[in-house]
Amino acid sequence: MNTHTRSIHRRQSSGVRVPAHVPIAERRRYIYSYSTVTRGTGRLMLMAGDQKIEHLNADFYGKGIHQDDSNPEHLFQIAHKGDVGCLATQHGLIAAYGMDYPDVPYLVKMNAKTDIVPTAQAEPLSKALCSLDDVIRLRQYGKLNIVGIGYTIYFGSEHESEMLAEAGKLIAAAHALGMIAVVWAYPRGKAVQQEKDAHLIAGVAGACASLGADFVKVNMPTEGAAALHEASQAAGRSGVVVSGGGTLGTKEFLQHTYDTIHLGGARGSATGRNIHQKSLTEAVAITKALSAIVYKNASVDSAHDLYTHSL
């Protein structure tokens, strides 16, 4: 077989590129889970959901955020009803509500930390919360629709190594097993100066596809969307997507996120507190003109107008 004929064989007919080790009788199961949370664009739109253990209750209650965001189950109803890539959240919140709600597609997101200890007391570290057999568990037993993981890595930190090396077998694992793999890359730690800077955001990109993530997702560099086309060519095949940072006004996020795929290359968004901390209404209408940007190529008006006619 040449190597002309061993490409085509990797992309299957489908045109997703499949992972070197996946197993023959898993690459319709990888295959399927790109598909899915891609659309066949090649980007994602993650609406992620991973936020009660790395901020507690911060993003969830208190002033300008909405009742509705209380309730845990607020994130299922916005995925079920809303239209996004995947929802990314821990292993026990999928368990406890993702049977309500068998017809979204699920990224467990591996490991978590709260924010309690600050970086100054301590070098951030954190580790998987469950293992890929509970995952898999989870799959089977609930019939649930899950894609892929996600799992931090704190580059900089010096608990570094630890976090590298259990994401190293994580991803290899994942793909064994059909699933996708998103890694969030943050620059983290005392001998980290400036976490949000272009030239390192790239450097941990790279670092993510050297991994074999399938995702990486990073913080909009301080220098702005243009900046962040450094990360998008150090990735290579690993796509960028961009955090929605901080709470923004609903057309500035939508034009952040428009920015970071037209200026920066970004291959998506990964997306939480500018969605879940609306009401249902809102924020179902904020993931309809989201995804119309990311897989539609939609213009930050015409997304905005699919907005506020959603409410």
Second form
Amino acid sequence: MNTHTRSIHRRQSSGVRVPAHVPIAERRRYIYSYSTVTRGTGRLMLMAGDQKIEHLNADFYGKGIHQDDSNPEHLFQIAHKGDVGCLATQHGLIAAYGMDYPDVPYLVKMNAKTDIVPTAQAEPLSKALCSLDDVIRLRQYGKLNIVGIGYTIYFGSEHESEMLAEAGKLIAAAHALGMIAVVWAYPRGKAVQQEKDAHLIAGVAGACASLGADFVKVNMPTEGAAALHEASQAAGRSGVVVSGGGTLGTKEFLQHTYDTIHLGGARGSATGRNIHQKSLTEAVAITKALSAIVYKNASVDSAHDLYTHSL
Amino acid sequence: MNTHTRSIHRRQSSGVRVPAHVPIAERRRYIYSYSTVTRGTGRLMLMAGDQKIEHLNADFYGKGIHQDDSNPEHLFQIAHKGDVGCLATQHGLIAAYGMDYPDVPYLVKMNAKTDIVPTAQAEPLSKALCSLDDVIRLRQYGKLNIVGIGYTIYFGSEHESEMLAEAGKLIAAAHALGMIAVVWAYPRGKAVQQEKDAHLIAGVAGACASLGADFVKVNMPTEGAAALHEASQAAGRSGVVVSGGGTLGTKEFLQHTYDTIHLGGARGSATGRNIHQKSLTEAVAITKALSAIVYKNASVDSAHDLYTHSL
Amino acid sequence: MNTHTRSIHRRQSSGVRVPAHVPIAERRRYIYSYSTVTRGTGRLMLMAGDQKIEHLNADFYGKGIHQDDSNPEHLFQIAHKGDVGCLATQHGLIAAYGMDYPDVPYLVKMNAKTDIVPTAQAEPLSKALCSLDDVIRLRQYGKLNIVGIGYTIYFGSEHESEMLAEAGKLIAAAHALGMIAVVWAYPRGKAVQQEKDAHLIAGVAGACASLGADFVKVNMPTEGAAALHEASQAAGRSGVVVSGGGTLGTKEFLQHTYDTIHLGGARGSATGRNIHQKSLTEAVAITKALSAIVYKNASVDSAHDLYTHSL
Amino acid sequence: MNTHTRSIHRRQSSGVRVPAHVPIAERRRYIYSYSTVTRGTGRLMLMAGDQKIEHLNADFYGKGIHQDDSNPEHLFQIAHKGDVGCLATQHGLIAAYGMDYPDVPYLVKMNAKTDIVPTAQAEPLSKALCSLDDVIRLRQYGKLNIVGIGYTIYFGSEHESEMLAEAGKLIAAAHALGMIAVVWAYPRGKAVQQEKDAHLIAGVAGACASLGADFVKVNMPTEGAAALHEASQAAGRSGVVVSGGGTLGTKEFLQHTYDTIHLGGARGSATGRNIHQKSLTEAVAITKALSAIVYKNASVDSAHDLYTHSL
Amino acid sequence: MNTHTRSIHRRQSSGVRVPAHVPIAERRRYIYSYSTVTRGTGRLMLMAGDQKIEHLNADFYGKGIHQDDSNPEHLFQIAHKGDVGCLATQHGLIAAYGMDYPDVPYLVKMNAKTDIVPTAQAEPLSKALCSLDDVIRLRQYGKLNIVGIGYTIYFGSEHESEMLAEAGKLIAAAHALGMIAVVWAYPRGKAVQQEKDAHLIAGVAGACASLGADFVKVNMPTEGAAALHEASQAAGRSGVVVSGGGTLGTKEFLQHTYDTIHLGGARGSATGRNIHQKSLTEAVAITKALSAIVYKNASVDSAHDLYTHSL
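Let me have the form predicted together with a further copy of the same chain next, following on from the form predicted on its own.
Let us now look at the entire complex, which starts with that chain.
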């Protein structure tokens, strides 16, 4: 890791590197945003709550899903009572619930699409659902703690260029407003044979670094956590975070997260369903265990102990 | 229903929750708009009068349709003499007739398409027919009571991303101007097999909540009114309202509305043809019966009595 | 016809209803524009001169067309010497010839397409050829009497949503600038089997009313003039005007126009080729006969007498 | 030719008709621009130098092309030493060479496409390569004599509406900035069977007049120069100019130009390859001969004498 | 080479020709930008570091690639310790690393696409990933030495017109801000049979000159370095630079570069993988050798000696 002394002046005591295009007047806010979600560790524990558009109600209602999850407020209650770096969801939900949970750091997920149209029918395309002015209004009028934005890019879609263009511009503009930016980087489309190939994941992670993303959310490579290392390197100063572990048991899920960090070089975690499909009590417990691993370098065992004691 | 004490400051005595992105200066207007259409009940009785584009003249002229309905002014006369929460129609009709009926609360239906092109030929797409500046001019120069906007999203269309993006931005902007927003949420396109599947309807209701909609207009699930409950939960603080009941008799139609509310958890009704295809006298009577159910928790029998006495 | 007393304040002595979105400062101009083209009758005699793009030179040169028509100035000479409510043509011709004929009321036809690509090859799309700023410059710098705009919508085209959106916004903006708006409403595209079906024509007339059009130009229904009545009703306060009668003789053409008004409830006429394909003298005579029918309720016989005496 | 006395005030002593949308403050500049390229004759001698994008290097290098033409500066040297009404080329070349040849009147060719994709593969589309602000910067900062803009429309392409819209707006805006506008009007696309049919050419010439073009560049009709007369009439006050004569010898080429004017009613010429594919000396001589025909009504023989004496 | 005395005033002592559209106030900055990357020689040594999007991780990780290249910072370290005219990469990487390497002249590569979708599946399209405002923020707030922008055009793609339009406007706007512009000019698409045909390369080089590019990056023609001469001529005052030599050995690569300049008339080099896939030490040595050839007219032998002594 190369760190020149000349960069110190912009990192100040916070240790946060401010991107070069952040206006002087917004540097302090950027450092605050970045520090809030990383707690000075350089790592991010992101709770993903954007699936109400992405997966409609399949992630919130049905077999194996606790009934607490049928109410959108569940996401906010977890983030409020639990321990999360930030809650990522759409602007509409933040507008409706945020002022009741003003302590939660929010990341506005800018774009989304449903999964009704299968990839085999049409190449995926997802566009921004609000403007940055709308985001700023949440911050300004709701006094909410809006720390950043999120954007999904479907790499390999025939509409890729449209998403790359919108993402790149939103990231630069978010930075200019003192916010961080996280990209959900998913290879998808008929040109993509292996969505979870480690080399491809490394490629899109590096591409997101080129777009200025502070963090890149990717899937776990088929080859396992160690294979993620290529992506962690390719992303450089952009941190790689990995999506949650499907239908794993809690301990296995914590191990999964631990491995992405300690074997794969990930700089945090990004978990949705493995948190919110549980009861409020259990979901809160999981966020505490995850945050212990991400922010405090806890072992899997000690994190799991924290989880069980929180139930 | 979780209500934190800290939210009280923005609900004031009205009991209305103001979305976080509403500017301070527009909160009072938002509360007024919301209160006007809900009458302090949290429920909405919306009279839908946007079919002159959606269905051309098929809903206004022909067998079984009263000849009063052939004149567009019929919509305004009903809203004026009857009892509606708001009349939803396009800006052009409001511009032409609104000043003669200044007592009616109007909701400007922003987008529309005709049904000439069948879904089998081309995926549905509907775009905004006017800007919010145009809406504001109706309010400002016509002194009209413009309380909100409406927008139709065809979930599952290959053009879904375009409508999601336009809807999300319009909703945030309408809130910023002190107006409410209602989404007409219809699954449609070749990827959609069962437009009225309860789980799918719940999904699009939740998606609209994520976009910030105050109310979501959906179809009655095939599975019946009780199955609507999933959608009512998924929409959270956004209220679900259900479209009218096709060719039902009046009492059956009132029962349908009652059931969506009391069995399905709907927060109101959204009715078009079952109102305006009747004579002015009968249409007015139906609005009174519907409003009794929606706003006054009337039973089906007492609402039907109100209807018959109004004839 | 329902007219509330409260509408009087905006109709003043003119009897013109001003759309609600017209700014106070532009109401007088709107009344002037509307009164100019209707001469206080509520009816419009529009001379259509936009075919140089729509039909290229086929309408201006060839067998059965007087050689006067080969010069674009012919359109302006007719409007100047004849008796027309307004001359509708593209901004370029008005810019070139208008200052030589400053007495003519002009309606700027905003969009146009050629007929080179057959509908069977590609769905029709027509986009605006100039902005409203460009229209205003004609009024401001040329001191021209620009009373309105026109726009063609191909209902049933797969590009319908694009034209609906552009039309709706231009109409609202034209009103905001004190001008009227006329929509040329043509069903066309592979989804349209019967372009001149009376029920379909009524549908698009009602749709244009929803967009705010002051007048809607439609084709004569296959079923005859009386069948137009459905459209006249559906359009409400928007007036229906009917395109010219193809290759009819003069008296038959005047009868056609008379019938659309007196049998079909049309509020005027919109004629192109039946005027300008004649010699200047004859064209002028036809405009006088048409205006007598439209504005003075002349009988076909007396209008035809006026025509023959004008030759 | 109808000329009303009231038009005199805007033609002043120059005899130039100013389009109605030209602001008062820019009328003098428009008259200057128009007079510069027409030299008070109403005719235009345009040297077309836009083929480096349209035809890539095929027009500048190869058998039968003088090696002088391999250097882009050749275009400027010809215009500087020769006798041209204006040199039409892209903004990039004018930015690079214009300040070395400040005496040349320039017409900025706004749009262009290459000919790599054959029409059989995709319908032609050409979009503006710079904005009018960019054009004005050439005038303002380079002190260049920018007299107008040019735009190519492929009539009959499925993308026709996009080009019509961009052209119409650019023409009005160019006029508003005191510049003239020339349209390159080419029928092309799979719907076009006979690109050089005289009736079709007349049609697109008339369409360009409707867009406000000062001059329209068309191909020579298959039927010969006399057949061009239909187009000259259809274009009205917009002047028709004809593209160069392919691989003709010099005298035949001059005869071709003479005929388009004296038989076909053209108002000038628009020549590219027949000028710049020659050596500088010969190219300069050709421009002098052409300008003699266009501006001085020279006979073919006297123009050819001028050519041979200039060698 | 034709140089008129009147151009001297804008070349001043620098010898740099300022494009005509550069505002007076930005001329000094343009001269600085141009001089920085050319060092007064008219030639450019560009280090291309934009492949993290274009080729994902294939260029940075794998067999034959030094592990130094797996870290994006490698690009900056090379540019910092080596000898490059400028480092071209995306705005995100410059934002993240630039302030640690403030001595490096940066060229912001504006657009990019991945290579996941094969050309056989969809015609290539690449759109700008940030705005010029974003570029200026890097310069203004990061105090970075941003000397220009880069843009890739896929000539012959069915989306060519979109890229031509965006490139042309960005080039003019970059010049207006005192920056240079480099176009990556690649023929690609199903209409392109021979991407490296010398005549085609000359064509696109000339087209880029027409767009105002200061330099054009092309591939080496199949016919060899001498065949590049046609492109060098066609580009006129725009300099042609050639992409690196694939998998050549170092000396062969230097010979390749030398030949493009001395046989092909290139005005510099544009090298990516042949630099950054090496270890830092070797990469730095290669930049020194390349810069010696480009800027100091070094022979291949002396450049290679410089390379070996730098190891």
